[in-house]
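As structure tokens, one chain now follows by itself in the form predicted on its own.
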Amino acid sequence: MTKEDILNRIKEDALNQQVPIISDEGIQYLTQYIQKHSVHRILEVGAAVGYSAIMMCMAADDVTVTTIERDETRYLEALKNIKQMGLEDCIQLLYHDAFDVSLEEEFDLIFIDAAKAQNQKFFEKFEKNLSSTGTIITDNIDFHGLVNRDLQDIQSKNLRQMVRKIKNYISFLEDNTHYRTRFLKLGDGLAVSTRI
């Protein structure tokens, strides 16, 4: 089985099983990114099942990614994969709830990509580990195009408080004067958000 082979099989099951991973589109942006910026240290707040921190690790020599996953189910998948990609050296996976681990190291780039209510509390917790000309980007940004939508739109009341808890995300992004961030519609929306 060719690595090509692999990567096609972890994203062909994470789709089956309703697996939520990163759209090809994001996955694209993502990896180009770190080429163009010479990105190396990568922190991932939502494993899932190893997809996006597998093909980040690949898109350039010397980048190490720490990836966090709190389901074990998914860890489990992710462990899995990463080892049949060779990419161990590459990939630190961590068993935890990210808001249970403290980290010393700095970061180029951190990818918040888990609990969408939870965006703001990720990025407050984690940005004091990027690094003084580092980069945050966040996915589902659009939440499948809800974002855009009025809340009384919404019949789910649990869709609606998610949807609200984004659209506060969105405005701390906006309101934030230590960042520069971009709303990138690719995929499920992107937000680029950078170091002034």
Ligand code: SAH
Contents of the next structure:
Amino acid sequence: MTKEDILNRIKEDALNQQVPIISDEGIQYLTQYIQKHSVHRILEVGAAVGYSAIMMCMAADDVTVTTIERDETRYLEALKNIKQMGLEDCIQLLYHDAFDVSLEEEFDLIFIDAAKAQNQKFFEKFEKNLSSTGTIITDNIDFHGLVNRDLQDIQSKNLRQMVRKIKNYISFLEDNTHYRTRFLKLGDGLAVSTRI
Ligand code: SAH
Ligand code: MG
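Write the structure block of the form predicted together with the ligand for the protein whose form predicted on its own appears above.
Zooming out: every chain and molecule, the one shown earlier first.
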């Protein structure tokens, strides 16, 4: 199997098992971002089966990705995928709850893509690991288009709660004077927060 075959297999499996991997548009943006801004060290919160970590790793030479996954099944799948792609040296996969991980390193890019209700907590936990010119990118800011809908139009209470939390996160980013955030309508919505 070629690398491309393996990538297609990873994407197909993810689709079949309803693993929410990043959209093509989203990963294309991240790839270009990495290339344009000479990103070297990346931290990802939420590896799932390793798809986005693999893609970021391949975006440029001398990129390293540290990525965290708390679900055992997904962690094992990610481990397998990273190995099959031959990217063990590029990707450090941590099997932990991100809130239990403490890192000393600095990163040029932090990609937050884990439990959507916890975005602000992830942001606040890991911003100390962001380099002085670094950027934090958060995925699923549109939450399947639900974030743009009125809360009372959303039937499920859990979903409403989730959307409320994402709306609060958007306000948190807008009001955060240490970062300038752009909200991009790419894929499921990306927030790109750069240190000022
Ligand atoms: N970044 C992946 C998709 C991640 S899906 C890609 O685009 O390919 C979100 C993942 O975050 C899930 O697998 C979930 O298990 C994980 N997750 C959620 N909360 C977490 C936490 N607190 N610590 C570690 N992983 C978490
Ligand atoms: Mg995502």
